[in-house]
Amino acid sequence: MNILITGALGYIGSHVAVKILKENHNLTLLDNLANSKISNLKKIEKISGKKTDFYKLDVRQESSIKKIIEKKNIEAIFHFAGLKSVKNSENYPQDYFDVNVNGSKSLLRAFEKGRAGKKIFIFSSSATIYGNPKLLPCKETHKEQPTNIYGKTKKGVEIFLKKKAAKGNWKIISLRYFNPIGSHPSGLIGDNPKGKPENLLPAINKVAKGKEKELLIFGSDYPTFDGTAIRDYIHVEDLANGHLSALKYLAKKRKNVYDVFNLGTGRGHSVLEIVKNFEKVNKVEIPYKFFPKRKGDIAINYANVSKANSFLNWETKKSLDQMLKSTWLYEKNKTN
């Protein structure tokens, strides 16, 4: 299958890459490298030994995606492109529904443009979608209810995404995310944000490596067991399994088609039991500081994923031992 990403050289998208490329698809990358670095391109074809073209370009760029699409006879899309800081959402609400919302509609429209035949779509969405919310585990049916701009973003396309799949040749997937962490057991691609870390592991890792004195820890007095945030961590290589799933499931699907799914462990964590078992793990001390909750967080949000079980065929296999070890791997090894 002939298939783009993008943001493909962030985070997710590197990691969904390696597994696209060792499936043997026909692949091209497209990210603005707003948010990471050109050395994740040599990194995605070191591990997987393949060679793959590469577009410097933003999601917005209707007419440019759109002749990349026509080129490469572009049959399935993989959307990771977006800004995802739910602190600068709050700070920058317009450019996060520019980018988020009408980035997408962009894409969208460059791909029906480019392609007149079956168009698959798979969003990365997220579990702020839901909000705070009022049964745990958190199913997909939870009523939609996001707190901060950055969640309001992503019901936003998805509210879009549905519509576009009720007419024309459109199967499409949107996978609300928990909380993903951990890095490829290579040590060569993991979670590497420009400018001061906002997610935990991140953080935590400046912190261990001696780059920050302390980490810095958002609420105490949530209504949890110790005071922290509670979340559900699922490991990025789990989560790359996720979308593989997901274009399995639509390439064998015959009629239009969108659906939602929740990837996650369906268990929590707190703030303080990461802390204690990444140092437990890692052999390290990561000293921390209390600060004051920040705006749009909530205290417990962990999901139940036997739809994704179900219907998928898809599973978490990593433990949280391991998503600690293989993210401070990567840290060691990391150069830039």
Given for the second form:
Amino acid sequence: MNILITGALGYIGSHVAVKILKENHNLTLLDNLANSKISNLKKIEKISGKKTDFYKLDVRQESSIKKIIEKKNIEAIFHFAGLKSVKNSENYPQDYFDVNVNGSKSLLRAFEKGRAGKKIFIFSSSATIYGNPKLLPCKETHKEQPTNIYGKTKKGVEIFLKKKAAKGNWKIISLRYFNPIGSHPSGLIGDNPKGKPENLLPAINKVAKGKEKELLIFGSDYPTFDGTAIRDYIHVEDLANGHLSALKYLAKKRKNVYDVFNLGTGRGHSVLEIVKNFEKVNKVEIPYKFFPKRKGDIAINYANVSKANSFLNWETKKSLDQMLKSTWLYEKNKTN
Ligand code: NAD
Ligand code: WQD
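Next up, the form predicted in complex with nicotinamide-adenine-dinucleotide (NAD). The previous block was the form predicted alone.
What follows is the entire complex, opening with the chain shown before.
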């Protein structure tokens, strides 16, 4: 199949790119490098042993993207390109709506104008869309009530995709990721955000590497067994496999499709559990101190993954220890 990946040099996109190349599809990569480095391209090619075509483009450059879609006869798009900082989304809401919502709409238009036949589109959505879940484990049928601008942009795209799939030859899936962590077994690609990390594992990595003195744990009196917040951490390799399963599922469909799937493990772990296990499996010390809760943070979220298990024929394979070892493997080896 001829496949385009947007945001392909980023954390999750690069892992999916490697898997797609291993399956011998023809792959085209696109990224504007807003949150990634061009060196990831060589790493993707090194791991997969394959060359790819890369375009440094903004996802909002509709006419250039349409031309690429026509030239390469693109049949499926994985759309990862977007801005993902919850904090920045509150400070720069316009930018977030423009890149995430308008960018997705522009990409869909380019696909529609550039291809007449069946169009497969797989979108990176987020568990943030649920807000503060009322029922756990959280199912796809749970009300979407995001509490931050980032989550609202994901909801905006999902609403648009659902409408789009009602007409025309569209097969669309939104994958709602829980908390992706870990890296490729080669240790070459992993989560490498520009600037100060906001997510837990990149923050722990910085402390393990001695770049920060201590980890700030946001909140110690959540209604959980140890007072720290609980999330569903999923290995990026398991997450990437979920994308291939979604592609296979859509490739078989004849009628129009729009569907949403949670991608998580179905298990929750507290921040302190993550810190203690990270120390144990990697034999490093993570000094920490408790800090006030982060604005908008929720106490507990973990996924009900039975829908993805049965319809996508997908399940996670990696244990928490494997996830935490693999998270450190990348950071330990990283030189930039
Ligand atoms: P990332 O920042 O590592 O990757 C996103 C990539 O998109 C980057 O390489 C960036 O340079 C590129 N990009 C940003 N704006 C662009 C634009 N206007 N045009 C072209 N490229 C652009 O993030 P990630 O963790 O790989 O996330 C990928 C997708 O998954 C995002 O849409 C994100 O919102 C979503 N998601 C991520 C998580 C997570 O915790 N990592 C969780 C849920 C959903
Ligand atoms: C996890 C837990 C923090 C950093 C966000 C987005 C979601 C997805 C993943 C999107 C929380 C605590 C964190 C630190 C800490 N991203 N923490 N010290 O908040 O569940 O989800 O990122 O693309 O959409 O909403 O993930 O990794 O930021 O935090 O104590 O330095 O770790 O308070 O309880 P979160 P996270």
